[in-house]
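To begin, one chain is listed below as structure tokens, in the form predicted on its own.
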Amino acid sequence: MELKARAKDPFKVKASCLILGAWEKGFSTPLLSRLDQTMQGAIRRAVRSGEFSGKKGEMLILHPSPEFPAQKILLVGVGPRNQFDLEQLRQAAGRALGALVGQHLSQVVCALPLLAIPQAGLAERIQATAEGSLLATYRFTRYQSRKTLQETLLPKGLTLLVERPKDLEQADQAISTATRICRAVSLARDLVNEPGNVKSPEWLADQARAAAAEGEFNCTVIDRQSLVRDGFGALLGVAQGSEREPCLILLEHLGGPADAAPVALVGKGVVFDAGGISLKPAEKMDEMKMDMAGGAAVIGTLLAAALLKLPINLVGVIPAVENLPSGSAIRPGDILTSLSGKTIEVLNTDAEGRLILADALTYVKRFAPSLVIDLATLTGACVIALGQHASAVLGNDQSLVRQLIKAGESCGERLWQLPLWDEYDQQVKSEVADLKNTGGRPAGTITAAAFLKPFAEGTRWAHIDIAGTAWRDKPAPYATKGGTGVGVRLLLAYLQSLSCPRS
């Protein structure tokens, strides 16, 4: 879908559909008053009948006279004016474009960026509208028949309106930024949605190589032989139940000064997780193709950082494995020696993500990073605690955690901090090894982070558990069912705050 900006009166632009926003109980705005007058009171009648009130999520389709330039008008409720912010704008755009998918529209004109938001400029409003629109029209259609594809036809073009011609330059730049970001999010979604029979560790490495070629950054893939030689015992332990060879993917975007310490991102890359010998229940096991969503977010973030030419040094590390039961799989009770030298008693082979992250967190230290952030679909306990509305964040540096939370609020990918007190360390101490890979049911998300903490020792570190947010069972305002690409926009918002700090 092609996006562009235009400075013109909304009621003088030819379009298949014109999208307008409406405050809850606020229909006296100049645009809506003009429209209501043009349509002989159609909006007032809809309000009186209870058909439309402007509440968040409400939509009303109007069919104006043939003389009107737009063939139809879509009114989108955006809720109370005093609660309207960039995320509500992003969601409103997503709902509107999502409702128009499949209607065989050519040109859609959107006036949502004209809605005022305190302390948000035009560029921010344009970018939010563009992001919501592009993400809402994402579809994973690679394996669909042509007939099904025709049923999900997208609008061919979307025009975002601004008030003055002099605003077009910054609007065009905001659209360009949003397009690059959404390209990266869509890549992450594609990687998550790909089926397990296609998605091997080597396949994931190939996708990382392709992203690196597109964004012109560096990609190195460390194969099994090298992993064995260097002593990645925890990672190899998880991988030994699968015939598919594991690998470690290293990505580098060198946009900052040569002597500047990089920011390190680590993403869990379990391409399919059956649980190993500790086999998962059959129900929803098909969704375990998404257990590499943390790795997908890292690939997407490196691509976006490169496309946006962020002036920062960035390292991405993705341990890629498959966790299956077989005659060669690790067993409960086995003891692994990690890359760090720490020994790990494996009590549950389905607690595998923390094992591969342990080696990845150890490995990334050789780059002397300024800080380390890992993302992982790590615990079912996180889904129980926070559902699909927020990811959990824990870490050993409160300033880093606070900055990530702020970045999440700004982009709509919210984080909620859980404690990581020393008392939780006792739950992952083993009687026969240095650590055990599960602390039991109590505080499962926290004890998973407590397990990772010793491997991140000596670095500023934050752990983000995206188990509840990486996959959706049903559509959201700007996410379809399936992989969400969560983490890409969050990390970009954080990285942009480092490279372009606000006064």
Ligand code: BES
Given for the second form:
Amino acid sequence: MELKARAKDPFKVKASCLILGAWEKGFSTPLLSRLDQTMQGAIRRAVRSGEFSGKKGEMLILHPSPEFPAQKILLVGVGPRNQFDLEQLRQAAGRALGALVGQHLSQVVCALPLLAIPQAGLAERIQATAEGSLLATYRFTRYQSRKTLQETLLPKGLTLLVERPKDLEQADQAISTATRICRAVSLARDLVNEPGNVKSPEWLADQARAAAAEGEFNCTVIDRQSLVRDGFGALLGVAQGSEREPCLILLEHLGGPADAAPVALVGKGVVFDAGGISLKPAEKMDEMKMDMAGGAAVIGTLLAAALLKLPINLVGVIPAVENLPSGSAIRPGDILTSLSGKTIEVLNTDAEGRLILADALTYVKRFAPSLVIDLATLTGACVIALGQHASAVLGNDQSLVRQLIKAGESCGERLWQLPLWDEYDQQVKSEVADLKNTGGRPAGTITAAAFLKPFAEGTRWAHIDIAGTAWRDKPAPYATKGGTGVGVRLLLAYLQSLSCPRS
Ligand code: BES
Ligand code: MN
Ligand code: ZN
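Can you return the structure of this protein in the form predicted together with the named molecule rather than the form predicted on its own?
Let's see the whole complex now, leading with the same chain.
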């Protein structure tokens, strides 16, 4: 789907379908009154009959007379005017485009960016519209036959309307930004959706290499032998139950001054989590192919940052392993010596994410980063606490946490903070080693972070638990069922706020 911006009157532009937004109970906008007149009161009648009221999620298809330049009109409800913000715009665009997939349309014209939003400029409205539209048309088609592919056919072109010709330059820029970001989100989704039989740690490393070639950034893969030599004992402990060799993927985008400390991103890369000897129940175990979503977000973020040429230095680290039960797997009660030298009593082999992250957090200190952010599908407790609508954030630096929360609000990938008080530390203290890898049922998301805390000591650090947000079992306005690519837009919004701070 080709995106472009045009400065045209919505009622004078040729289109197979024209998308128009309508406020809830607010049909008095000049645009809709004009349309209603042209269509002899068709909109008024639809409202009166209760067919359409402008509520969020409502859609109405209108067929204007043959002399009207658009063949049909898709009227989208965008909810109350005083609640309309960039996220509502993204969702409205997503719902609209989602409804047009599979219809074999050639030119779709979208007038949603013309809807005003207080405190949001044109560029932001264009970017949000483009993001919602592009992400709603994402499909994981790699394993579909030609017939099912027909049902996923996208419009050929999408035109976003602006008011004045002098807006076009800004709009084109915003479209190009959104296109690059959505490319990266789609890659992250693809990586998460790929089935476990294909998705070995080595495969993930190959995908990271391909992304690095596409974005022209660096990718180095540290193999098992080197991990053994350097003493990544916690990571290797998790990996030893699988026949697939683990690796550590290192990504570098060097867009800033050579002497500037990098921002470090760490992503959990468990390509499949069966739980190990502490085997998970069968129900929904298939979904555990998504346990590398943190790693996918880091690969996606590096790609987006490189495509957008962000003027910062960025390091990405992804510990990649598979967690399976076997005769060579770690047992409950085993004690591992981590890269940091700290020893860990493994009480539950299903708490593997924190083990590989411990070594990755230790490793990343070699780059003397200005701050570290890790993303991980770390705890089922996070799904219980926050569900699908927010990721959890915890950290040792409140200003970093605050900035991340703000970035999340701006892009629609919301974060909610949980406390990381020292009182929780005793739940992960072991009697026989320095730490144990489970803290019992109370506060499971917090104690997982409390486990990570000593490994991040000495650096500004935030941990984001995406267990509830990385995967959807139902489609959302601009996400299909499956991997969401969560984290890419969040981290990018945060990194952009670093490179051009706005109030
Ligand atoms: N990958 C899982 C967490 C998870 C659960 C992610 C559901 C997405 C959806 C993680 O490795 C895990 O198994 N965590 C355990 C930890 C427990 C044994 C302390 C959990 O949350 O049950
Ligand atoms: Mn697990
Ligand atoms: Zn896991």
